[in-house]
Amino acid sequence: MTGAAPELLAAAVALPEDRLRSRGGHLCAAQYDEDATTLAAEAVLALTEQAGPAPAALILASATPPYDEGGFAQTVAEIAGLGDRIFAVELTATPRDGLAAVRLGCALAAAGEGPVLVCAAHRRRAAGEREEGDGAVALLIGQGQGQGLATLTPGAARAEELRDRWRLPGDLVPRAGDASFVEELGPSRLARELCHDAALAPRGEGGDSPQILIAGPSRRAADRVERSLGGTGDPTAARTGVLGAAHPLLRLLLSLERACLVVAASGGLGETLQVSPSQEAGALARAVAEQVAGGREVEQVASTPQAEGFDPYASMPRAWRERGQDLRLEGVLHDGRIHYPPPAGLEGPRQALPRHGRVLTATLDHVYPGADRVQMAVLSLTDGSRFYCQVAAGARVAIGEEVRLVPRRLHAGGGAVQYFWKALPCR
């Protein structure tokens, strides 16, 4: 059956436990080895593990990719082990693009595509963006048959040649544009433009108005402008900062005991989705909420070690050929148990590590080049598997303590990033 409204089937989301102070409030951190991949792969992760149809699609979209070029969905779909024919596509432009991404997967969906996975992802690129956090929402999208969480209604979108905040290559920090200009004529007008037209076009069941939820590069103006059309303000970036592409994706799900028209502008660019949430929507936005309210509080996180000459030996084919051990952590099923890393010859079929367990020991590498210290850690996986690997950044862990690994930043030796698996407690 094709045609049917599509429906946020399920939802996860992906944000650093630390909280680092700002001048509104606080901001999600992450650790030198996270990034846009790994926080999408979190999300992801989490979502997938929930009972549902594998996604036909996957559709990332971040401002702060870990490449310029040569893309990272290819690397979130197989950590999180979506298959090789997975169609994958990434929007990488804008903060906008994480309600376009939504768009595109509601269209794949109402075309009986099967269902599809949107996710968007930010990691600030540099300490001094003191609005921004860290963190990653993922949205399963499909044809639910009036049983999903919320009917998505894509609506008015405008594009226009007007940049508030760019980057040229090789830049660090993002360019602005006058305040005043930006102010004036940037993304507060397209957003409140956007809310006009969308107030022309028909409101389905009901006809009440819906909650008005503004997402822009700036909060303060995103803040102003929802409260001069009858919203409450951002509540959110107060405790998670402005999690750019992911933002909007975030107020989305924190409001869905009631109908919303989400907006977010930036760089000239516009996108409106309504949403109409079921009776038991209102579940996943408390369990969010809890997700937000949570963390540690912390005045610092790790600076980015370093060590000079440290350039790890890389090699793309033996990265190719050894991504389902790297990145899906597949060992080789034989005698009734997973050999990992598979011995070569042994024959038998794939099969991926649990990704829980235990700790049997743990120690600190005071030599280990790159960083002044990390510790490592032996662990009794749930399927009685030995697994041995660093712990995250930030994080320390005891004997006996229950962890969940997850995938991280091993370094950019030989001018790619590898990822593999960290242990990370389960607090």
The other form holds:
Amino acid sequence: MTGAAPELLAAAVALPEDRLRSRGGHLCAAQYDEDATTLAAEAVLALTEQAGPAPAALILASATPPYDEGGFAQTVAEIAGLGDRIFAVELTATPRDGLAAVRLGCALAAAGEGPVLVCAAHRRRAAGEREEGDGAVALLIGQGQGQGLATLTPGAARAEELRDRWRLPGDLVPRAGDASFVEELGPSRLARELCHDAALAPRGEGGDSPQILIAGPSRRAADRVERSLGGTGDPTAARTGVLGAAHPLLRLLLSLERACLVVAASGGLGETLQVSPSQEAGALARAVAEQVAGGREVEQVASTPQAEGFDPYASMPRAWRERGQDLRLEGVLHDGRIHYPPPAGLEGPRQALPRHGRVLTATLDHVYPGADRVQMAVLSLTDGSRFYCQVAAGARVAIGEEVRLVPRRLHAGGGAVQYFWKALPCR
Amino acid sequence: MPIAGQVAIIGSAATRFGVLHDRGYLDLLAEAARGAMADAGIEQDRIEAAWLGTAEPLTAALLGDAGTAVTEALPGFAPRPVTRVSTFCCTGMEAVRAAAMAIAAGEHDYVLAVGAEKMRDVPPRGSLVARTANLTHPTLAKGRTAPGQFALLANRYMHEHDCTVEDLAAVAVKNHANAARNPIAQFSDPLTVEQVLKAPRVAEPLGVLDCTPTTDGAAAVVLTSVERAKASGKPFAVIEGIALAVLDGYYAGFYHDDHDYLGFKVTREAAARAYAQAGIDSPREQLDVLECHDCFTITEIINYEDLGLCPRGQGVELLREGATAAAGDVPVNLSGGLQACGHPVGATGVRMIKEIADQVLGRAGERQVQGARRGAAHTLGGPGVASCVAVIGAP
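Could the form predicted in complex with the partner chain be given as well, to go with the form predicted on its own?
In what comes next, the whole complex appears, and the chain from above leads the way.
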């Protein structure tokens, strides 16, 4: 069926546990083994673990992708087990792209090509980025026949040649435009104009003024514009930092108790989305609010360890051939148990290992050349399987402790990022 | 013809073990091989074939990657067949086993088994730790180091049994004390428990002095049939049993559902087969002396159990009661073991067999166990996926 208004069917948020003290609050701080891929994958996994139809498309948005060229949507699709027939695409221009991804998702869903998984992720590039935080948000958009969490209506959009923040190839830290220029004509102006455009458009049912939510690269500027337009400001950013392309989606979820107009503007690109939530959506908003309020306050997070003497073996053919075991933990089901890693020649269907278990034993290794110190663990998974892995950066485990497996970076040796699963305590 | 009781060790030799900057891989190989032939009183021309054990040729610029290293080190040996074997830390003993099978099969009259390893032409951190960490599977074993792999057992063992870090340290103290009586050992100074515990940590709970060093060295044996050895009228030792057990794969070893991280099934398998060949059903009573694979202190305690010297979980008791000390009823690692004699991987198994042969021949010097008639040697390879056990006796 086509033509029905696209709806938000489900959503999930992945936020790192650590909340780093920052200017005027805290920000979500990922560890050195996390990037936009792992954050997006965690959000998508959290979403797909909820009951629901399998998505037909994956639209990723991130201004901080792990590859400048080459893509990461395929990696997220592999980790989440979305199947190799899925249409996967990524938007990597500016933080506005989170909302642009929703527009594309709505269009596909309206065309009957849904449901569509939209995910936006952000990973700070440098420790000096004290306004930004790390995290990801995943939304499932489709035709809910009125049973969804919210109706989504993309609105006005803008595109102008305007550089407020950008990176040239090889830049780690973004360049910033002239402060007075950005202040006068940058994203704040664009956001005001977009709100004006949206106000001219027909209102949703009931005609009440929606809550206005502004997202842009500068937390203070966005907050100021939002307040000037009658909004409440952005308290979320003080707890999570500005989550780049994921930020407008996070604010959307937190505001599901009433209708809202979400506006994202950055780099001369602007996007708006009207959201009309159902009564059931409030529970999701409250759950996400708990997630935002949670976490553990820390003074610092570990920096990427020196990799002196570390020249790991890498092979693209091997990575492709073994993508099932590496990225989805697939073993061979034979004689009632999963054999992992899959033994050559053993007949049986592929089945993923469970991703929960307890620590059978562990050690803190001081001499592994790829890290300062790395904790290695053997897990007894819930089905009795053994699993040998690193413990996620920043975490420590003890024998008997309950853990879950999370996707993480192992290294980028050989010129490509190698992802695998690490143990994280279920605290 | 079966191996058990049919193959004789008629000569053996080992180089000094240690950091031997003045000698290269081929020098060490040649010294051990010539020493063994001289000890046997056999000219090189009579050796019909050789087996070479070298596990990590990457630490020696690929020398030892093939049997041609033997023909290069022993001018005139070519074109006789030389086979290189490599089975992780079981490499040297596997070379002896393969050579013994050739004798038992009647293919050759006299053969040489030599193990050699040159590990210190690169710095310790650039040696096995870095190289194997870099070269292991990009995901399944990433983060693995050899000490880290055995530390997993140490922590599990201490969690399950009454075992402390002091018990682990006691293994190093015992073996370093033994090494003081071994002229080829890498270390000859005694240690205290305090020193072991204060040493820099490597993979917790293991510190530097819980770990075998990286070592240069070589060892060799000359084998013939027992019948031919008897006819020579010279002293010889008999291989009463020798067995290799291999589990599946390398990385798979970490993931075995039945791996309880309290011991090594592969050692129990190898020991059972070797003991059956030798007619041993009560190892503690029937073996006078043992060399076992103490790559890390925890490994020796676990080996006591896997080699049947005591029930599982009681290895620490055996250590605490002094049964495995030099004056105990079943002395273990009188050579100093891997801990203090050193561990040039491909040479270790051959050196162990030489040590037990020397014991049953009554020529182990200050380390001699009076009246020793039968002993066993044991190596363990990879993450517990290969093990070789040999029982050596007096004729």
